[in-house]
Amino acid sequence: MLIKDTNWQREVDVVVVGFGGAGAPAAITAHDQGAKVLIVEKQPQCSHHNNTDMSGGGFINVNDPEKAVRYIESFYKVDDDLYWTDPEVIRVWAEYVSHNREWIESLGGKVRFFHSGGEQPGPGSECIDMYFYRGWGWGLMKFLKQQVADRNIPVMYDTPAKKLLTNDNGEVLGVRVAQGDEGGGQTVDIRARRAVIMTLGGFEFDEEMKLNYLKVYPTHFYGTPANSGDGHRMVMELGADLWHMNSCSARLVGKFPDFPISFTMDLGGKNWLLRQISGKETEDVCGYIMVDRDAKRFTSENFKMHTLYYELTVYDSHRRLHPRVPSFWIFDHKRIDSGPLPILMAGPSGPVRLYTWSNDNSTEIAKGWIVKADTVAELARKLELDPDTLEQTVTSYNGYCQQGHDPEFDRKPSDLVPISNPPYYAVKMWPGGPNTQGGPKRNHRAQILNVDGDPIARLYAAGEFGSVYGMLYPSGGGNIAECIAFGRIAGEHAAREEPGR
């Protein structure tokens, strides 16, 4: 927004709008750097959750940039003059990730290693070191909320931003919020001396920008409903260059009526997604397939974690629709009796409470978020399945069960367990996960681009604002481990921008 003239209500260096995984790292870097800096942030205090404290807090380490280098480049380059993701972007990214552990742990943080290796195949896989942040997401976050108040860097909650303010040649000056926004809204401009930094997350709980952006909708994410888009309208509005706006880290998950964030399942039992990501044999698996609309199954139910998204956009244009949303979740009473349906460490459930699962998944269905019935042929019906081939599906894999090898979609032999101990039970699956990808183009110092590939004047991205990850995801953990790297990166550029006059 171009502004002639403005009484500033208050000034500081660097604004960073947006106080999560990656807004934090960008204050901290810039105030460590010298800069006097403020956050804003839209959520008020007593509410305020991000996808950072949402997740499960796992983040990559790269133990050789040379080779993630390569391993990045595996999945990005499309041919020579064609990247989803810019080679020089690739450059620091695998630099500033090397360091993600370093960082934690020179500021006082508590890590442990997972395990090592990407999600794609392709060579440098090997070089990607998982770690986990102890408390999971939410013990990360609290982390850098503590770093941030030892430095007596302010944070002005409830205070949405509204407009970037620029002057006649497109300099960044300053922001405008709305104070108190919830009671109101009192404008406030803000002076921002040296540079503002973005890191507002994603579009998940946009319906009009996930319909026309993402690949097929519904999609439905078990992050912030915060991450509305607001960041992604206003540099829209100053000319900025999008990427990504297609990509996103995603599966699938539940997603209730009467609820407004989607759940990620625990589809085999307890901690099976974290030997999904890890590439462990599953212990004590519980018998568990999916089936689409056609009550037949379409992939191994070994996918991977961040990218069966991809698999579930096929569209009949005869029916007019995608025959795998949505999908159905089907087991038996052993997966019921192993504990709680969804995973507890990250999401809604997770440690930040926004919905307290039953222990006997009881509760959820008595409400009919988990359909039961005495027989596979009822449980079809049920879902408005044929009953007929719904049937023939299970007789087919508990078969493939006893053989121990599964022709159709050759899953893991050890993850081969028959669904045969009723009652049976469904629940309704739909794409989604963690985060969208896309948002304003950004080059190797973090600075926003324009559509004519020219650094926007002192403003910064990072995070899933603007991901540098294109449609393939590198790994668990790789938008955590983006977030730290990115708001370092915009951290330090911005903290060396000359003061505006």
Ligand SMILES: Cc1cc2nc3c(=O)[nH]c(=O)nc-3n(C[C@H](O)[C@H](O)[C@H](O)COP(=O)(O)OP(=O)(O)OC[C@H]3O[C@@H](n4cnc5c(N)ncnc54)[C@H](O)[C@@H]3O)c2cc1C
The other form holds:
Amino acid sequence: MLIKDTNWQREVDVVVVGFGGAGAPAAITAHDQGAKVLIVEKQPQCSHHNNTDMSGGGFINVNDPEKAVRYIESFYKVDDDLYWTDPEVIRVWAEYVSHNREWIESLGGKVRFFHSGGEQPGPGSECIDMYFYRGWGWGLMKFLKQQVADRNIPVMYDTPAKKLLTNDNGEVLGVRVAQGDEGGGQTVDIRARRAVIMTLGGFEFDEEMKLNYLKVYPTHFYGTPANSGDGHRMVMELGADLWHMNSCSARLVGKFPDFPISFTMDLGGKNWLLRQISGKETEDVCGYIMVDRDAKRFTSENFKMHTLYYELTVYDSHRRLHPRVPSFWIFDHKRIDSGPLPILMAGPSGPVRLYTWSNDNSTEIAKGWIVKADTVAELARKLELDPDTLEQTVTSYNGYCQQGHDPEFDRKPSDLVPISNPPYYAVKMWPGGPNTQGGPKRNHRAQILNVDGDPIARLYAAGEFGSVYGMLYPSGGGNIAECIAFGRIAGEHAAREEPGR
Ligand SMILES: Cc1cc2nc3c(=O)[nH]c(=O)nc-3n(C[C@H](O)[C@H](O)[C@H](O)COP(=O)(O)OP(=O)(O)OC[C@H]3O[C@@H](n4cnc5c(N)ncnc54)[C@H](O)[C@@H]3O)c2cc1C
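Output the structure of the form predicted together with the ligand; the preceding block shows the form predicted alone.
After this comes the whole thing, all chains and molecules, with the earlier chain placed first.
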């Protein structure tokens, strides 16, 4: 928004918009380079939850930047001229991500090694090391907030940014915010002498954007409803180019009409999800399958955690529906007995406690979130699936378990556990996951680019707000890795800008 004769009510060097896993490293870095920094955050302090504190807190550290470049290029290079992400951006990503662990530990943070190897097989995959912050995403955000507090960096909570303010040349001069938005919001214009860094997350909770940009609708996310595309609209107004808008690292999630946030399900029970991510053998897993609207299996159920999403986008134009939306998770009493259906380390049922899932799943059965029946045919009727087909699907699957071989989808033998312990259960599953990746295109300095490919002066981005990841996600821990890397890059360059006039 072009602004003339403004009466600036507050003035700093760098304004960071959004207080999450990218905003905090950006603010810390800019501050440590000598800039006077202010963070503005949409949510009130008492109820502030972002994707970072709801996350698992896993992050990548690459052990060889050259190999990391080869690895990412092996699935981001479409042809000689076309890349999901520009090679220069990949190069700087690799370089900074190789220092992620060191950066956290140098500030006193505590991490633990999880496993090595990327999610996409290919050259250089072995350079990916994945770590978890101790205390998951909750612990990571607590640590980052403490770092911000220790530096006396002010945070204006309950203050959504509404507009970016520019001069005649399109140079960003500051941000218009609504202070105390929950109470109506008083407009405050904040001057940013050096730069504005945008770290407001994705568009996970904007239905219109998801309908228009993602590959399948609906897609339900399990992070904060505050990430609703505000920043995307603000930078589009300034002519920003967009990238990765159709990409998200997602799979199938549980989503129920009377609760706004979706859940990641631990399908096989007992930390099955973590074992899937690490590629470790699953022991003592509970029997389950995933079926489509025709009551048939369509996957080995040993799917890639961050890319199954794309397999759900199949569309039947004759029936005018997505046959895999929703899908149905079918299991038996063994899984109910093995504990709460969702994971408890992240998401709404994680440490943020936005929802307390009952230990024996009884509350969710009573609510109808989990459908229960004495027989498979009765379960099918309750789900409005064809009973004969579902019975046939379960019978065939149980036969494969006996043989120790799945001729249809080659599910790994240790996961071939029969569904034979009544009663039977099902949960409707939807495309969904942690976050969107799309947003403004950025360069290797984290500057936001306009549609001509030029940086919009004094405007930076980091984190999932225009993440560097295109269709395929390199590994669990990718998003937090880039929050730290590009938060630091944006903070360094923003602090070095000459103050504008
Ligand atoms: C349950 C879950 C598990 C995950 N697990 C992992 C994992 O283990 N590893 C991994 O790498 N990734 C994981 N992810 C993804 C990862 O957590 C996120 O992509 C990353 O944390 C995003 O950080 P961010 O700073 O970009 O956004 P956020 O941390 O969401 O911060 C954005 C902030 O911007 C604020 N905001 C929004 N609009 C405005 C506005 N108008 N004005 C001011 N502020 C605004 C929001 O309130 C929020 O505080 C997970 C995500 C979820 C939801």
